[in-house]
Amino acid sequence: MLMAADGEYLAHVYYGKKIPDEALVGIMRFDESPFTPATNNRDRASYLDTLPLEYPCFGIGDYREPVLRIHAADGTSTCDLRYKGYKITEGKPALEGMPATFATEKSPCNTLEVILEDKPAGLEVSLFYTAFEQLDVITRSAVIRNVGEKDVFLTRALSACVEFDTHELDMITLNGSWARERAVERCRLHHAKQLVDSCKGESSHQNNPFVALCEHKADEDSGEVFGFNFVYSGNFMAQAEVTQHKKTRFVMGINSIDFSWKLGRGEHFTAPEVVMVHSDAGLGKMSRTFHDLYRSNLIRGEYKDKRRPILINNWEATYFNFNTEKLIDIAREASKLGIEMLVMDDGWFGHRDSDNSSLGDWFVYEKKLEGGLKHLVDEVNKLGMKFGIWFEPEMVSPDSELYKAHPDWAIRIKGRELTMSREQYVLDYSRKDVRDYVYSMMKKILDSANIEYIKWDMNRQHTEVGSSALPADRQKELWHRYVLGVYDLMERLTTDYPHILLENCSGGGARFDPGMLYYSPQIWCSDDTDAIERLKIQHGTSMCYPCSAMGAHVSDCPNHTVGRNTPFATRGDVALVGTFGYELDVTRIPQQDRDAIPGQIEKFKKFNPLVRTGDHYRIGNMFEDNTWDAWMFVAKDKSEALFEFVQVLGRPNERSRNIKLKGLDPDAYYYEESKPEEKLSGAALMYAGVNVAKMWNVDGLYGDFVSKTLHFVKA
């Protein structure tokens, strides 16, 4: 709920559980010192430093974190936005050149546009709020226009600010690093500022653009939670600030480090979208709301509501050491087992036999792929399998024809040594000529053979950020222009090839964000494919991203990242949560594991509709107890449920576990599929629980890393 305080200052009144449309001006404390400027103009600065402003600016007496800061033509930074008007429209406008949620017939919405102005600065700002009628979701974005006569530079342009009338909140973030992405971290807010951000040019392995603020007592199933997710794939910041009066200001948007945007006369800047979710029933309900929104109102394309092909990727099977014959051998054996697609990973182009050359040379390495790409694809298709291919379109190797011809196409600062990472540089995607050239090469490959899947990778972050094509006063725009360039190329790709399944990847999970989900219905969750490590990674990812979007594979053992050995069945059960596939050499694994693949595939096909469309419930939590994990998927009509359990570590001299299920109809009766004669009420299963050992017809669980799935059906 918003209001124009004194008819001028847009203030935040209330955000939380739905209440009747009532006048809540009383909670604003206008009858307390320092009073409003209309009453006490001598203390306007104190007033603005306490008012819960909806889009706070720098330089007017509000010393809390600003959302908007400028560099005006006279060299000053002050901005003072005043309320001008509003309008309400049905539906939801698109964001220019950027991903955003959208309305559907099944999920209608309405949009409020609030217009603010700063006449001396010549600025007008439109704040957009879209409320989805069937979900506790509000999305926010902003458009900033120069309506004056002189140039204005934006030095900060965040997307959202929310004021909370309390400091008694916990902050939950998803942090980590390569191979251990999106670990859940929870801490209490304290006076001053707590921030997560990225200045790497991507949303990053280290901090995901997600934050939840919640009551101290909130858990999976109870308590008030406010979730925030930034629909953007570049630098971001999300910050909670506990103020001197024990209130909390939360802001989210593009990171202002090294950011500037020149607004000439008549020009505008669009700030990306923030998705806000409210839950009055804990973290679980927040997550399920995010999942429902993204599955129906963010993910697009042919695979939006379809099961994804079961693929086998050759990366961990061969790395760079493969040829046509080897790939066909893998495909031949995989096709016999029911695998539906072969994906050829890194190493098929230029003269690439290791990761030190050829990025940017997107033509076939004929020495490795004898007979050419079409021959390989045709042979794979003859086996009844689809074919997919790996690209890293944003990068260039120093040892490449592209870089030798166009060294200025790399992001760099003239006169400075360019830092290499993974022996590669980043292409300047702010330049249309660069994007056009790369896309033309990709298009030649895609048009040359029946390619039905692309894995789009991005394996390094930005350094020495500069562009040979931008003037000096626009150099700091490169960070954002780069992201817009990536979006532009992905939009072209998905428009020209709507039947191709696009999976995003960035050294694993460094760009697992809603911006990427807009273009690809799945994202490689992590380069760490170990089943036990994935329990944490997939748990954290599910805080706001649907499980159907998690790229998850069964890989070889000992695992290539951590060296752990886990049962083949457990690897399959953990990958069942995501898109499911294989990351191994199927011609070399033990016969026992090979024989298990058809059963795993049948199981995935059976339960994937429930995983893709059902409600996800987290039961275990490896961040709190690393000896076991469990989760459920429950049909929307509560007619069936899939329960999965993993015993991570065996326990000496311990009683068996009773685990309480979630999400069932308490008044209905259910049976486990293998025991139709034994019926229990949903209430009993949820409130008393099930004994996981007894459900397996064993006296107890023995050993480490063992798993089991149970399918409950309404009687």
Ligand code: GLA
Given for the second form:
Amino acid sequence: MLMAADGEYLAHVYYGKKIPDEALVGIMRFDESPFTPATNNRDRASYLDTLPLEYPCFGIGDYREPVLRIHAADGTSTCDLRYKGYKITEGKPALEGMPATFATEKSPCNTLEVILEDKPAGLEVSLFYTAFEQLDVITRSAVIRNVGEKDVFLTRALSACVEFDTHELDMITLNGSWARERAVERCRLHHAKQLVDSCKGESSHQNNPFVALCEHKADEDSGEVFGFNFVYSGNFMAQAEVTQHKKTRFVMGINSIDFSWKLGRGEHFTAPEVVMVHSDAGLGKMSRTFHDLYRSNLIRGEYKDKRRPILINNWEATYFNFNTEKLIDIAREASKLGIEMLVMDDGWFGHRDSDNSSLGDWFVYEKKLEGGLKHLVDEVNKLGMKFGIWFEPEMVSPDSELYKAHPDWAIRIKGRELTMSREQYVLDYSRKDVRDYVYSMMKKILDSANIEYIKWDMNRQHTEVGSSALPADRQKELWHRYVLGVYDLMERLTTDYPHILLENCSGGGARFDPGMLYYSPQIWCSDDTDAIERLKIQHGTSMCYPCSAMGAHVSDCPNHTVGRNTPFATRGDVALVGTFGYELDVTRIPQQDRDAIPGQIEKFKKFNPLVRTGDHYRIGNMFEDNTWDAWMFVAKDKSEALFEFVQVLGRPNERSRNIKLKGLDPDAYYYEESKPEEKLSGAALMYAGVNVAKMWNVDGLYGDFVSKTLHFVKA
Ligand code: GLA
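Provide the structure of the form predicted together with alpha-D-galactopyranose (GLA), given the form predicted on its own shown above.
Everything in the complex follows now, all chains and molecules, and the chain you saw is the first one.
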């Protein structure tokens, strides 16, 4: 709930559990010193420094974190937005050139637009709030317009500020590194500022644009939780600040490090969307709300509600060392086992034999792909399989023909050495001519053969950020213009090729964000394919992203990243949580693993509808106890549920585990598929639990890395 305090300042009144439409002004402290400026103009600054605000500005006495700061024509930074008016419209307007959630018939929504103005600065701001009625979701974004006579530079333009009337909150974030993305961390808020951010040009491996603030006592199943996720794939910041009066200000938006945006007369800037989820029943409910929203109101395209083809990707099978014959061998064997698509990963273009060359030369490496791409794809199609291909369209290698012809197309600063990373540079996607050229090369490839899937990779972060096409006073726009350029090309690609399944990827999972989900229904979760490491990665990712969007493959052992050996069955059960596929040389793995593939595929096909449409419940938590993990997917109508358990480490002399299931109908009776005669109520299964050893037979609990799935069906 918002109000115009003193008729001027857009104040925040309440955000939390739904309450009837009542005036809550009583909870505002207008009758406490320093009082409102209308009654005490002497202390306007102190008033503004304590008033909970919706879109706080820099420079007028509010010394907490601002969301808007400018560089005016006179060189000063102050801005001062005052309330002007509001509008309510049905539905949800699209965000120009940017990903955002949308309304559907099944989930209608209304949008509130609050208009603010700063007359001396010549600025008008529209704050957009969309409430999704059937989900506890509010989305926010802002449009800032220059309605004055002079240019104004925005040096900070965040998307949302939410004020909490307490500091008794924990902050949950998803942090990590390459191959161990999105580890869950939780800490108590304390005075001053706690920040997660990225200034790498992508949402990053290190911090994800997600934050949950929750009561100290909140857990998976109880307590109040506020989840925030930024629908954006570049630099971001998300910060909680505990203020002098033990209140909390939370802000989220584009990182203001090296950000500046010039607004000429009549120009506007759109701040990307923040999704806010409220849960009165713990983290689990928050996650399920995010999952429902993203599955129905963010992900688009033909595969949105469809099972994805079971693919085999040759990256861990061959790395750069492959040719047509090798790929056809893999496809031949894979097709016999029920695998439905071959994905040719990195190394098929230019003269790329290692990661030091040819990015930008998107034409076929004839020496490797003898007979050409069409021949290979046709052969794969003849085996009854689809064909997919890898691109890294945003990059360029120094030895490429593209770079030699257009060195100025790389992001760089004239006169400075360009820092190398993975032996490559980043193309200047703020430039339409660059995007057009890259796209024309991609189109040639896509039109040359029957390609039905693309893995769009992005393997380095930005340095020396400068564009040869931007004037000096717009250089700091490049970070954001780059992201808009990426979105533009993804939009063109998905519009021109609606049948192609797009999977995003960034050195594993460095761009696992809702912005990317708008263009691709799945994202490669991590380069770490080890089943045990994946338990943590997938658990963390599920905080706000649907499991059905997580790229997850069964790979070979010893695992290439951690050297661990795990049973083939466990690898399958863990990959089943995500999109499912294989990333191994199927012609060389042990015969018994090969023999297990058809059964695994059958299992995946059986449970994938539950994974895609059901409710996800986390039961174990590897961040707290790394000896076991468990989770469930429950059908929306509670008619069936998949329960998965992984014993990570066997332990001597332990009592067997009774695990309480979640999400079932307490009054209904269920049986485990393999034991139809044994019926138990949902209440018994949830409140007393199932004994894993018995369900399994005792031997099953002996050993490390063993998994079990149980399928409960309503009697
Ligand atoms: C990234 C991806 C991998 C693979 C390689 C190819 O690291 O995450 O899956 O595609 O690039 O270079």
